[in-house]
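Let's start with one chain on its own, the form predicted alone, as structure tokens.
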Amino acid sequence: MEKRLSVNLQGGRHSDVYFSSSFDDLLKKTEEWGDNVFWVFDENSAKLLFSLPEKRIVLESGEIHKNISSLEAIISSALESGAARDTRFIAFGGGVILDMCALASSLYMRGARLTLIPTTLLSMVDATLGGKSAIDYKGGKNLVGTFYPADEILIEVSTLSTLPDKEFRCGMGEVIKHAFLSSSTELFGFLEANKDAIEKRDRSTLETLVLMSLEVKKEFLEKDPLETKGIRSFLNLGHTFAHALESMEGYSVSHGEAVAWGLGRAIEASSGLGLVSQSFSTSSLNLLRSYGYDVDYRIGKDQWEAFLQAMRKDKKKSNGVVNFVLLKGFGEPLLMPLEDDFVSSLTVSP
């Protein structure tokens, strides 16, 4: 496996994201933890394996099942198989198993060592880098939880090409995000000049674009590692409105549409209060269309109400007030409030 990135944080620690040339290679890199590991995976990402480990728990799919109850059942099952603090916990999965794992490894005996193996677009540049561990709790989305990065983070792109195409499109949100965050149009350009590529998953352009997305989002953290600083809340681009919409919803939206979707309003936003200009919207909301994310949908009256009371369970609140991260331009993220009556003007059908 060859290391491609490292991202420093807070108190000395820092997460190093290797890229595996094929699946064995990645194989022969989980061997080299011997026995003292526990493995986390669930029923989509245990199928990827001809022979499952032995120290291990397989949890039901879906963000449904990313509670405290499935929290639980993992510290449970690495106190049954004997695992100690200097236990390595090794997350097999996508993004709510990535999370769910991190937050146990966080918790157990008070942190034990971390290895994420992300398979899905999404959890590889979402919920990778950073050390964001929760679970979702009482309808707010990853409102428990902590900060504990990863020493090491492994990928293998060819996992990708089990994905259906929703759950690929899911990732690409993510991605998108990072291209209308990044100071450079290269993130965007790409996008833009590689989408067949893309579409039909090929390794190479796979690979770039993991690793391109991932720099992006590296910028952000290395400036403010625990969100202290305001910074990497810009990070959130199109999530104050995407989470509402998932919570609405009861989670049958999946996150990387919910994300576009929400990529959409902010776009809108920014441009409605002239912050950028109608062609960088134009531009913007046509590259989203182009992979296949319905922008223009907006949700009932009848459920404004409970869109808001979601949205007011937003992580960005200050002093009670919800803040949204809009654009002034690519690289350019602000973090401003917005009357309830403007966002009702983005979100609910006429």
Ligand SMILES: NC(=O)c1ccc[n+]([C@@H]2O[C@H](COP(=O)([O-])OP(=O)(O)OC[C@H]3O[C@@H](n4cnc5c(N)ncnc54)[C@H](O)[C@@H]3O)[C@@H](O)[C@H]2O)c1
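Starting from the form predicted alone, produce the coordinates for the form predicted together with the named molecule.
No partners, no molecules, just the chain.
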């Protein structure tokens, strides 16, 4: 495996990202830790291995299981397997497994070692770097968690070959977001030029895509590792609109579709306020459309009140005002409140 990226985080901690040349290469790397490991899978990620390691837990899949019972199951199973403080917890799965295993390892004997092996596109580009671990609690998403960066992140893009299209598109929404947040137009250009290869999940194209996306996230994390300076909140570009849509629709719309729609709204808001040019807005919306996202969707007039209420619950409020992440150009995000009438003009069908 080759180390391709290293991210410096708080307290001198750092995360190294390795890309493997094949699935066997990945497994060989994990053998370096010998027997002193404890693996966490879900029922889908477990199917990617021909034989499962002895010290392991396989959890049910899905956000609904990102809860305190699963956390307890991980900890108690690790204990039964004889795990000690120097044991390495290895999370092998999507963002749900990564977040829960990271939380368990941060709590286990006050902190065990941690390796993340993401197996969804979203988890590769978004849930590996930055050290956020969590479970959902009493209806609050990611309500209980810690900052606990993995020192090692191992990426094998062939794991994505079994990923359902819906999940792949979920990750693509975040990749496109990173393209807008990047101060260089390289990722944006790569997305424009390599759509077919990306959608066919060509190995080397995906490796480049994931690496470029992680490089963008790294920039923001290193400037604001604990999310205290407001810089990391720029990574929520499009998400205020997206969360309101998801919440209003009772989560029947997929997160990726909602994020892509939210990106479209943030770009139109930026263009409407004269922060970006019309041509920036047109090419950005066209990129989203080319990946099949319905950025022209508008909610019905009768849904506006519910949308507004959902938006007001946004976590990213300061002094009771919802701040939106907008853009002044590639890699130039800013936070600002928006008038309700303006938001309505961007979201509601005329």
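The structure displayed is predicted, hence computed values, not measured ones. Numbering follows the first chain given and starts at 1.
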Same rigid part for E167 and E192 between these two forms: no
